[in-house]
Amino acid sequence: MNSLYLVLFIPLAGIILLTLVTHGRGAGWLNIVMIFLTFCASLTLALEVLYQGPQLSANRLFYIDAFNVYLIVLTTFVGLNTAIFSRPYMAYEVERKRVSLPQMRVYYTMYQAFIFAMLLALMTNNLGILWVAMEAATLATVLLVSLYRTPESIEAAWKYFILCGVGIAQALFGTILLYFAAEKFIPDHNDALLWSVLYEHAHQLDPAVVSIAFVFLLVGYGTKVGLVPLHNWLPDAHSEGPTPMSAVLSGLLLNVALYALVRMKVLVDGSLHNELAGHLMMGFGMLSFLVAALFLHRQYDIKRLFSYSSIEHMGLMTFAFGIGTPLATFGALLHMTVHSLTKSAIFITVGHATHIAGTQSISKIRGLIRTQPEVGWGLLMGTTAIAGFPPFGLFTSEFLLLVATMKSYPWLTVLLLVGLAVAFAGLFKNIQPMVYGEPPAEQKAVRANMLPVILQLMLVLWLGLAIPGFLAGWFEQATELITGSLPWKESL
């Protein structure tokens, strides 16, 4: 149980220490050390859950089970790799005079604050604290989006703040409605927002109130997920903020928002005993998937290109959780994992590519394989993985989703296949000249640390070939929690 508190305490201590650091260049190393310690603590916590089962803290404020424990490890792992990338990347930004040393300290302090908020959202048992943690993550990333202090970055930060602020306000109202539905039959009103208590008494929740609550929760947390038509903040935030922030936004924040939404869906399903929540998620998910796939063909900024790819994949995951069958849910959990690893690796590569070309414009990034082969190959392999090519893990998760769709809603399979084909064409139409084209004379190689990219893409490849037993066990336990059944029982 001590590891549970360590996972939260270490990034909190990192916020304080990085605030006190007066020399911005040393902040990068301190940031790496703090994230590394958090990652080690998360591994210890995962082993405790693996061998002892779900963990509930003495005050019942924190609850760790198979659903959130693997996301905690994933969050700290991606956070660590991005921190390793951040140090040389931000140092180069200082050399280019885009960022000052005091701004570097702000960047690393907010990085730790973001990690802390994400972990708090994943670990809390209280739905009110979950909302507070999501709002804290928004405030931390607003400061990161506006770090460059250009008119475009400030505009993007304001758009992010306003849209997500309005969205998270809807989630607050939905949370209040859940409390209203629960306090009628829970003697101690302090327990009326504890997820573990609500899960046990979900069948007693007023179906009418819960239905209205889920609509607000879907709009609120769906804004953070990036679901269409609530997605407009995401491409701007990606394109105007530092590239490491794009990696953690796509790899972590979107996952945690979807995690919150699925937790709410479990309660709604237990109360309504119908497919209202699932159908709403399927509708928003499919709309997001198709719109994002089309928008991939109209992008001129490399970071905006991959931000729309994130919207596409979050739409797929939302659609899969909406189907709600064990097979679809297992595929969605796997997709959350491999998408986070792949997309954060892609954004690390994109950061190096923009430094090589000196621009984010797709039309001016050319011939990366000739200029700096490791960056060119990293971008090509990352794009191949995110497009769902075998044997990478995204092929496996998308195949599971296709099979689940054919079994439950066969008429939607055509839409999925068309969307995947359109997205593939949109990605490779832009990537091919960036990787293989003729490089401009002024395009020069830069210092690039591709180790995090190689490590994460190798993990995605491994998960496409064989899922480790302990990870499959976590996915199966999480699937049973969400759906009430196991994937292998679906075929019996």
Given for the second form:
Amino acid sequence: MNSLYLVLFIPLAGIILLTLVTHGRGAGWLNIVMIFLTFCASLTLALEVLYQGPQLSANRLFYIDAFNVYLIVLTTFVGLNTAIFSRPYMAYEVERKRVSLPQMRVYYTMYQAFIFAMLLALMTNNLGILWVAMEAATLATVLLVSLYRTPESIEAAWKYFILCGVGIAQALFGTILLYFAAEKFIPDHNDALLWSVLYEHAHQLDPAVVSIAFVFLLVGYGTKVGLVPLHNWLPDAHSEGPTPMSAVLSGLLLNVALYALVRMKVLVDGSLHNELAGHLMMGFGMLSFLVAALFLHRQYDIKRLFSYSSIEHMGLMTFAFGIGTPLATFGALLHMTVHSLTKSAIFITVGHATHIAGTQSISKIRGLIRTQPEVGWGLLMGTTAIAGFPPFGLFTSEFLLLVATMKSYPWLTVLLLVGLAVAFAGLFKNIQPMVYGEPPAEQKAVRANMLPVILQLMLVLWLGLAIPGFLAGWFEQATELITGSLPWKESL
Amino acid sequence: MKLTTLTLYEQAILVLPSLILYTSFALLAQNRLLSLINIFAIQGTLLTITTILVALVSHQHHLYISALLAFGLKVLFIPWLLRQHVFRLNLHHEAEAIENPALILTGGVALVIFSYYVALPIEQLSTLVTRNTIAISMANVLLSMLLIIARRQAISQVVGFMAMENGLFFAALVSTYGMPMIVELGIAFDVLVAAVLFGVFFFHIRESLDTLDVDRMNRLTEVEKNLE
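Show the other one: the form predicted together with its partner chain, since we just had the form predicted on its own.
Below: every chain and molecule of the assembly, starting with the one above.
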């Protein structure tokens, strides 16, 4: 139980410590140490959940079950790898005079604050606190998006701030409506926002209020997931900020927003007993998936390219959670894991690639494999994985999703297959010349630490070949929680 | 329902929300920044009075703390901060050109009617005297969104953003007598941080664009541009 508080306390201490550290080089190391400790604490927490089942803290403010525990470990793990990558990366940016030392202090403080906000959002049992933490995650990252102070980055940050702020305000309105529906029959009003309490009483919630609430919640958290047509901020914010930020935004924050949405869907499904929530999510998900796949074809900036790929994958997951069958849900949970591992690995590689070429423009990055083979191969492997090739984990999850779609809505399988093909073409059309083309004469290799990338891609590979027993167990428990039955009851 | 048969409290609780709605419309029509901020502060004051009134009648003691928070943030701190920025950025003489004011106000009216329509099933459930005002609180949120969309001035947009927070606070107050204290504290903290960050941004925008007109932010598009 103590590890639960440690997971939150360490990044909180990190925020305070890193505001005090003025020494530029030490801060990078301290950042790594703090997040490493958080990672260790989250592993202990995971072990506790593994052996003792779901944990509800004594004050009932925190609730850890199979659905959020693996996301907590994933968040701290990717956070750690990105921190390892960001130390030399940001030091190089200081060398190039793109950021000043005081800005570095903001960077490291906000990095910890961001990790803290995401962990709080994942762990809290209170839907109000969930909202507060999501908003806090936006606030922590908005100054990081504008870190370079270029007109583009300030525009991106302003867009991010206003659009996400307005969007997430709708989610607060939805939360208020949910609270309104719940306090009718829950005597202690302080309990009426606790997820664990609401889950037990979901069938008592008034359907009329809950369906209105869900529309607001979907628009609100959907903005943060990056669902089309609420996605406008995402490619800008992900492409203009420093690359480590793109890695954690794409790899982690989108997941947390989707997690919030799915938690809400469970309550709504319990109250409504119809497909309203599912169909809405399927519609938004499919639209995002297709639109983003098409937009992959007209990108000129490598980070924008992979941002659109993130929208595409988030759309796919939203669609899968919308279908709502156990098999689709299991696939979506797996997809959340492998997508975030792969996408953050890609952004780390892209960070090295932009340092080699000195630009983010796709048409100017050429011949990575000749200049620096490990970066070129990393980008190629990452893109192969994200496009859903076997034997990587995304192939497994996308295959499960296709099978699930074929069972429930056969005619939608066609759209999914077309979308996947379009996305594949869009990615490789751009990646191929960057990796294989003729390198410009003066292009030199940079110092690159590819260990985080290799580690994460190996994990994706492992998940593609065999899912370890404990993880499959968590996925099954989470599936049962979300859909009410196990994935393997219906035979494959 | 006859107005004269209601108790004084119930009459007051019907009048105050309509005044708040009126301030939302006034925000939409106002084109001078300082007046805009003043109206925002008035809206905050009305919100504080409503909170105290609800607290008095419902005996929900935690609402006094909410009222204090609302007063400190929405009446004193945020208006003060925004005024400070307006003077420092030397914008207090400028009037913003609002395009199609008549159209925007008509749109506002449509939003209010829409809110009443959406809130119909919710109001039938509520037993609180304040239930009539749920539609108004929803209208406040939507009107503030309209304000953000209609304006091109960064500070006006922030006033809209904060007014939306007012609408949400109001919604929680009238539908459920406020959120649990811990959540309200969290929201207040977020608003406070957002207000400070917005201030930082005004200067960044000004530095890079030489104006606070957000229409000038048009560098990020899907079309290939000349990089470097």
